[in-house]
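The chain that follows stands alone, in the form predicted alone, written as structure tokens.
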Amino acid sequence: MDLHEQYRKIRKIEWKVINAIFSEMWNYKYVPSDLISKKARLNEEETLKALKSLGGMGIVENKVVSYLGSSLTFKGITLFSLKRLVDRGKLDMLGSKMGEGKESVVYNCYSEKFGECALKFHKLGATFRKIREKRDYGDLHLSVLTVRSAGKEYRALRRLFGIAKVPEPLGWEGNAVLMELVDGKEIYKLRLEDPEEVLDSIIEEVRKMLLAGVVHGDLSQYNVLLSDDIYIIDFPQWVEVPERVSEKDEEGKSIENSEIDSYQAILEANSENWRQLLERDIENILKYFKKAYGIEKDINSVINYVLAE
């Protein structure tokens, strides 16, 4: 069953249960069923019936720990996020799946407010153990981590849009980031007519991002798009360079979901050294262009250029 069909099947009482779980998942790995009843304003029988139905659809995971508790699955947090965007008037039609990777699924979509857009759902399931070790998220439920990942990317786009060439961020709910649809392809899928010009453009964008206090953290040929221009995408691993934070970011902190500030503080506290990540980003790009096109640039010279104020 696809996302569209699943969305239409959920009953009003089940949405209440989903909302109740989401509201408490920051405090419980598995939200107690009696608390879900209280938050959803349902009696115990109604709650248990809804949880059983949602569990059967793969939307929640019900588990007996020292009590009966429930959490949202990737499907559940995705449906919750989709409904929030619809309810807030930011999304009117979900289109087809555009692509799927280890940590995200992307759909095209339509908004009366914004026109044609892209909707990216963050997921951390397939590589969760590796991600937990690498990013030090602690003992938190996967659904919380996907929300953090989406919120982190949204903040990066908010900070960078208008400074560097990134898709315009249009909204964030749960694990979903709504953004401008860029009609382009990853550079590794193309044979570039002027690869040296593209490489220089990428280096320039890395420099602009750094001036805005952002290091991508996972930059490669897989997250650089080429359309009429280049665009840098995929920011869940970005790190902040505190001494380079621009005034624009003060506005960027005042976003729809106030929880992001606390999420970001935790993630930044666990970030790797930004200088090492910057050098790795640059090395990845230079290696690709050397291998694919025989273009060689001195990495130290590029790093020094990017770091120049």
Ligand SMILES: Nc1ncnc2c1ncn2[C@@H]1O[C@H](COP(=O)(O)OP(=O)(O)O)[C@@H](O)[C@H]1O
The other form holds:
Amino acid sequence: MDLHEQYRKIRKIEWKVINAIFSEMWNYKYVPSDLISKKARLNEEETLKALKSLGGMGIVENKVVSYLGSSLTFKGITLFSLKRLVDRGKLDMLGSKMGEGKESVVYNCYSEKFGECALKFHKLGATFRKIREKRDYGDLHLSVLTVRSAGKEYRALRRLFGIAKVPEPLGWEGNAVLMELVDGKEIYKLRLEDPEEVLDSIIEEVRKMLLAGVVHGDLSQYNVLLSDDIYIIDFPQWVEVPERVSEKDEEGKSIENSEIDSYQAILEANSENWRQLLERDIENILKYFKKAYGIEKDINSVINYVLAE
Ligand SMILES: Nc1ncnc2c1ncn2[C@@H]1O[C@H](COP(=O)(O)OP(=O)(O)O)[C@@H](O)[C@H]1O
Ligand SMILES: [Mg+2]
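For comparison with the form predicted alone, produce the structure of the form predicted in complex with the named molecule.
Every component of the complex follows; first up is the chain already shown.
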């Protein structure tokens, strides 16, 4: 069953239950069913019935821990995010799936407010698993991490839009980031007419991002789209360069969901590595252009160039 059909099948009572789980998932890995009842203002019977039916649809996972508790699955958090975007007037129609990776599912969509756009639902990425091992996040459900990942990407786009060539961020709800649709393809799918020029523009974008205090962290031929111009995408792994944080970002902090306060820890976990990640980003790109087009560029001079203020 696709997302549209699932969405239409969910009844009002079930949406209430989904919302209740979302609002408490920061506090419980499995939200107790009596708390769900209370939050959703439903009686026990209605709640249990809804949980059972949502469980059957794969939208929640019900589990007896020392009590009966529930959490949202990837499908569940995705439907929740979709509903929020619709209710908040940011989205009117979900289009077709444009891509599905290890870390995300991306749809094109239509919004009366913004026109055609791209909607990226975050899944749990490998990075988060790694970070999770290193740092103690307590016993949070993975769906919480997908929300953090989306928030993190949204924050990078907010900071960079207008400074570097990234899609315009249009909204963030749950694990979804709504953004400008780029009518282009990943550069690895193309035979570039002027690869030198494209490479130079990518290096230029890396420099501009760095001026805004951002290192991409996962830059490669897979995350550069080319339409009339290049666009850098896919920011959940970005790291902050502390000494380059601008005022614009201070202002950006107010847009964070209040629920996601410890998300800053993810940035901190990484920020000591920014220099290494920057070098790796540049290395990835240079390697690709060397292999695909035989272009040789000295990595150290590129690094020095992007680091010059
Ligand atoms: N704003 C966008 N406009 C057009 N296509 C996009 C956009 N964002 C993502 N995509 C498409 O979806 C794919 C996956 O998105 P990406 O952000 O790279 O996530 P992942 O972490 O799964 O690689 C991209 O390679 C691209 O084809
Ligand atoms: Mg990608």
